[in-house]
Structures are given as structure tokens and as C-alpha cells.
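First, one chain by itself in C-alpha cells, the form predicted alone.
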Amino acid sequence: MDQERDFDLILQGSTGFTGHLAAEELALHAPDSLRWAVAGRDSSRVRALAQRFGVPAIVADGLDKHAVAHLAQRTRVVLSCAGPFSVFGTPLVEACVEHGTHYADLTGELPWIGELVVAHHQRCVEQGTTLIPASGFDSVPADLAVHAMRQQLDQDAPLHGFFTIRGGLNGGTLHSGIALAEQDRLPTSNSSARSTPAVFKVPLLKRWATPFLMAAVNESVVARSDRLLSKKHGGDVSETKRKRSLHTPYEEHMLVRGRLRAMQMKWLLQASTGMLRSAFGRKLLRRFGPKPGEGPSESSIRNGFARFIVVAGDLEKPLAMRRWDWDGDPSNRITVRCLVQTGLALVAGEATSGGVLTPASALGDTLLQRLVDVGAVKEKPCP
């Protein structure tokens, strides 16, 4: 990559609700030497945000190929909060590939990620350009935790991930979901291939498991990490584990108190999916749900959390358990902390290779340590 560029990092989609949070996170944790800028399609809002943080403003509509090409040419790394990514992300990714600019975003749009892999992976491998979609709450916490557990194990074992979360919904996330539904691209879990029922008791954790909204996305990202890591040369012990884990299943769930609550959460997820798949349901969500640019209160974001427990082996007699506690609202605070640290790692040259990669396959332990260092996550003893 040409080092003589105007910026180290540009944050695209900075004027939305999540983009504002990402800009705040960058301002808080960026090294003094980092040359960064904010970008978006609304000139007045971008300039106001830039003035707030004392950084340059770049006006670039995600659908304007010339504008995003110029943006990609000027920086070493692009971070994007401008979703729905299947609508606004493709021209920007194409520009990053063309100009050898590293890229990461917050997408959980599996079909679009698949299209990026087909269209750009091989070229990015050859030129050393790293693209890391799904670099937010979807799917950094799950991908890094499973990666850490894979490295610890010395034998083949199925893995189960259990999330406990508290947080709110922002308008950008909701309207990305609506856009996916209109394209008939909502992620779905392959329930017939799962080893567990939709709702089941987990005595080990003194909770009940119920379907988790983002399980399909996280399971897919984890599986891709396994495939990518299994192809890396080395022949050491960790490489042997990676090859073995390629065929080891990973399933993800949400944890709640009591069977009734677990059933309620299952029905709520089914109802929400049904509304998204229905034209009338989407109309109601647009009318009564948060609008783009809206989100939870500062108090709600601050008081949210995510706890993630990975269990290896039999759920009755596990081989190993590990727990990570994440600070803040998952869809807002956690997601931007993951994205920002991914971007700073790319600026620092910490990616292991080029390609359309996953958080674990691109940055692995390095990214996890960054998140620990800024207080985003702590590993805790398991119950």
C-alpha cells in the first residue's frame, strides 16, 4: 500500500447514530499521531462533526462511485458505519480494493459478505489488502472467543456459545434489517443441522438457552475463521488444532432465567422475523420503531452489557469453559469499540494477511488484547 496518503483512517457514515459513537470512540483512543477524518453524504452534518473533533471533513455519498474512489485513494484504512451495506457498501468496497485500502465495517448481512468473498478475496490476497466485514458486535466477540478456545483445546470438541445481553436498538440497525427483508436476505439458522433443540435447560449455567438473533451470522463467521485459519501454513501444534477444528461444530444461543422466559424470547424472535418478512409488518416497524439517526439514551448505552460463555465438549461435563464480560450496550457501545480497535489495528499493520477475512483470521489475539487494554472486555471466572 502506498504510504504517502493524506490520512491513516477515514470514518465513513460518521453522521448517523452509530457513526457519531464511533467518532467519539476514535477521538478517545486514537494515538495523537493518527491522521483521521470523518466522512458522509450530508455536507453540513459532516462539517459540524468534524469541527467538534477538530478533524477534516470529507463529503462522500456511498452511491457516488467517483466520490468513494477519491475517498479510498486518500487513506490507508476505511471504517464504515454506512448501512445497509448491501445498498451503500459495494461501491466503497470496490474502491478500497482498487486502491489497496484496508477496510472494515459493522455489517451482519451474510449474503453481501458472501458476494464480497467471491468478488474480491483472491485479488485482496494477492495485493495484501485486508477487508474485514462483520467487525462490530457481529461478530467480533463470538469470533475472538471461539478462536481463543480453539487454541486452548488439545482435542476435538463441539463448542457452544451462550450470550446474556442488555441493550437497546438504534434506527440504523432496524432499517438495515428492513432492507435485508425487502431483498429476502434475512440470515437464517440451519436448525436441522443443530445438535440441540431451540429451547433447552443448561444446568451447568443454571439458565435456559433460547435462540439468539445473531446466531446465524456469528456461526457463519466462526466457520469461515476456521476455514481460513486451517489454510495457513506452519505445521505447529496450533495449526494442527486449527485443521481439526475445521470440522468441529459451533452453535450459539441466548441465556435467560427460566423455561417460560426462554419460550417467550423464542416467540418474540419468531414474531419479529415475521414482521420483517411482512410488508405490513415492515410498515409498522418504520412508523413506530426508531428512525435512522435515533438510538437509545446515553444511560441505556452506558448501562448495557454482554456476557459470553463458551463451553467446549459435553454440556453436562465440559472439557473447558471461558467467560468474557463486555462493557456497554451491544448494538451501540460494544459494536463501535470493536470496529474502532479493528481499524486502529489495521493502521498499525497488525493484519496477518490480505483477503476478505474475519476478525479472528485477520487479527486474532492482537485484536482481543487491544479490546482488553481499552477496557472493552474482561475475561472472568466461569460460574
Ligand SMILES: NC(=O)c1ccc[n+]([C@@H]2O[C@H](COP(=O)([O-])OP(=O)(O)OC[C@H]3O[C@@H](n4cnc5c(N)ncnc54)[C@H](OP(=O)(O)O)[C@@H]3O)[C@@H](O)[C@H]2O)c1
Given for the second form:
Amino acid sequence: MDQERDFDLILQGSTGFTGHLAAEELALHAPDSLRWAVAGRDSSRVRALAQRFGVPAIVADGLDKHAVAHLAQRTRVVLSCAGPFSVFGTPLVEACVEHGTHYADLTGELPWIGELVVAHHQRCVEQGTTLIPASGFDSVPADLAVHAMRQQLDQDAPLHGFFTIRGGLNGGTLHSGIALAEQDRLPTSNSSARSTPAVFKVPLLKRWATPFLMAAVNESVVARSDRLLSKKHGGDVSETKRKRSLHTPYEEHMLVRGRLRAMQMKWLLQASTGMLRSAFGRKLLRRFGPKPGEGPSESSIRNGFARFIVVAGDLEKPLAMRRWDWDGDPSNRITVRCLVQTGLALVAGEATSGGVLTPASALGDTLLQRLVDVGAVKEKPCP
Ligand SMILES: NC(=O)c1ccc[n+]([C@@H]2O[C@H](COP(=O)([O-])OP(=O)(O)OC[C@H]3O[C@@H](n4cnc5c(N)ncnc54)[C@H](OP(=O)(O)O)[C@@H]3O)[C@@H](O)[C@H]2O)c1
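Please give the other form, namely the form predicted in complex with the named molecule, since only the form predicted alone has been shown so far.
Every chain and every other molecule in the complex is listed next, the one we just looked at coming first.
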């Protein structure tokens, strides 16, 4: 470990809803030797949290360039839960690139990730600094599962991912959606490019498929993993395999019990997107939705889950099918476990290269194994 820096890992945004859960997760799973600290903009709340975990406190407003530069200089790895990232996150990423500090966060804000790639990827490749945005529920479970499936297949095949989830909504997530809508940058679904209708029966799984809220983010992250991994292994794998991973699509859906439920979920998603797109809708969501810093109850976090099934090839005659069951609610328990294990993997030097990367292209099997080892996910036989 690089003893020249004061810390191995600093958790920024630690006073937020996911931030304090991430601090708890670190306290539970960090090796004794890990030198870590909690950080945030509100001095008294960061200090209270630091005292609770017996670690140092660092006060840094994400918009204060000097403060985040000092933070990034002092540690080998930064984990950030300080979102909306397109509003508060850029100076910290710039500081991490400047000081060669590895970084991971919880963003699902695609346009912002795109900006990071354009601004920093090449430099990070050259200097060996690894940045992994989207290290929470979006997009670790989908990205790692698709990666595992692609490795198993020895032929060209399109993939479908199906999520079944239970959990609540965080104020931070709602307000990140509002921030994207205000910048007119909400993802739009390109339904004509998909091989399936929005709602369809999946006899194989005895369920109905309906649009999934996070599909646009996960599909984009998976597509980038395919491009990055195909480049990385360009010299090692066969031409067929390279073509496969570059050109076979991945489509993501949510699974529900019946047609009526599937239609209801589709309308609900359309209605929420419509509300986010209108100024009046956003006013209502601000007023009546969860506020920043709020999130689901402890029992909702504990009793939540996500099941992810990935099917290769024709949905009626699949080539292969795998299922992973994740413990806890997607927005919080799964998210912080993914983020913390990503951070610990970066501290342990497990990233295979530098760049603005995806979970699978940076850490792949190693991260999946870590998550299995801490009981976050189990592979199960398919139904
Ligand atoms: N990838 C996923 O699956 C996933 C899941 C859940 C959440 N998220 C995302 O993660 C982010 C956090 O979610 P959350 O539920 O934890 O939200 P939250 O409770 O509102 O927390 C936001 C955090 O950002 C901090 N912050 C805000 N402005 C800041 C600034 N100028 N400088 C430094 N810190 C600042 C807040 O500090 P204060 O405490 O001082 O206000 C707080 O710690 C959101 O963007 C959300 O969309 C992603």
C-alpha cells in the first residue's frame, strides 16, 4: 500500500442516506489495516459520524475545488455518494484525475458519465487511474452478470436481462432524476431499436416483461463494457468472440406476474417520466416525494431484494440461462455493498487497467467473487 498518502479510502457524501449505510458497510467489511475516513460538507454531521465509526473526519464541499483537491491528494481511493453527481460531482472527479486517485460512485446520470469519458478516459488510461462511475445497483448486478454470461458462451447470441425487484425510492435518487430532467437530459428509450415490444409474455419464465426504470443506464453500461473488453482482449480472443461482444445486443426488462400488472407498470413509468419532464410535475415531486437525505425504512431495506435472470439466445429456445439473487433492497443494501466492494477492490489493486471504466471492464470476476463472499449475491438454479 502507498504509505505516502494519509488514507487508503475516503468516503465522500457520508452524511447522506446511502453514505451512512456505506460507512456502516465499510466498518463491517474493511480489513483492520484499512486507513479510511468519512467526508462530507457539513462539519458537525461528518464529525458525529466519524466519532461513531472511530475514523477521521474530513470536511469538503463538493463544489469547493481546493477542498476536494486536498481530499483527493490524501487518499488512494475515493468513494462518492454525493449526488446528484452532475451537480456536485465534477470537481471531485477532476481532482482525482489530477492526483491519480482511484474513484467510484453511485451515479446513474448517463450524460454525466459520457462527459467524464470524453474529458478523462485517455489521461486515466495513460496514468493508470481507475474511475468507475455507476458502481451501485445501476449498474453492477447487470454488468457483472452479462459479463459472466458472455464469458460462458462460445457463440454469438443476443442477451436479455430480467429484473424482479422489491424496495423503495430514495430522495437522493428522485432529486438526481429531477436534476437530469432540468438539464433536459433524461434518457429516452429507443423502442424501435429493440427486438421485443414494451410488454410481452415470457413463457420460459412464466411471467410478463415490462419496461424497467434502469434499463437505459444498464444497457448503456453493458454496451460500454463490451466495447472496452473487446478492445482489451483484442489480441487474445478469436475474431468471432470479438465480433460477438461488439455486435450482439443486450436488452433489459422487469418481470411481473400478469399482463395487467405489466401494463400498469408501463403506465406508471410513463407517468413518472412525464412528471419529471414537466415543470409542474417536478414541483409536485419536490413537494410530495421523498426529500434529499430520506429513504426507505429499515425493514424495507432488509426485506427488499433483486433477482436477475440473464437469458442468451432465443427466448423460446435459449442457449443458456443464469440467475443471481441479491439480498436487500436495490437502492440501498445492494447499492452500498456494490460500492464498498468496488472501493476495497480498488484499494487492493485489483483493477486491471486505468480509464473511465465500467464495473465489468475494471474488475469483472473479482468484484463478483467479492460480492458472493460477503453474501450480497448468490447464483441460483434457474426456475
Ligand atoms: N446507483 C444506484 O443504484 C443508486 C442507488 C441509490 C442512490 N443513488 C444515487 O446516489 C446519490 C446519493 O443518494 P442518497 O439517497 O444517498 O441521497 P442523499 O441522502 O440526498 O445524499 C446526498 C449526499 O450528497 C451530499 N452533498 C450534496 N451536496 C453536496 C456538496 N455540495 N458537497 C458535498 N456533498 C454534497 C449530501 O450532503 P448533506 O448530507 O450535507 O446534505 C449527502 O451526503 C444520488 O445521486 C442517487 O441518485 C444511486
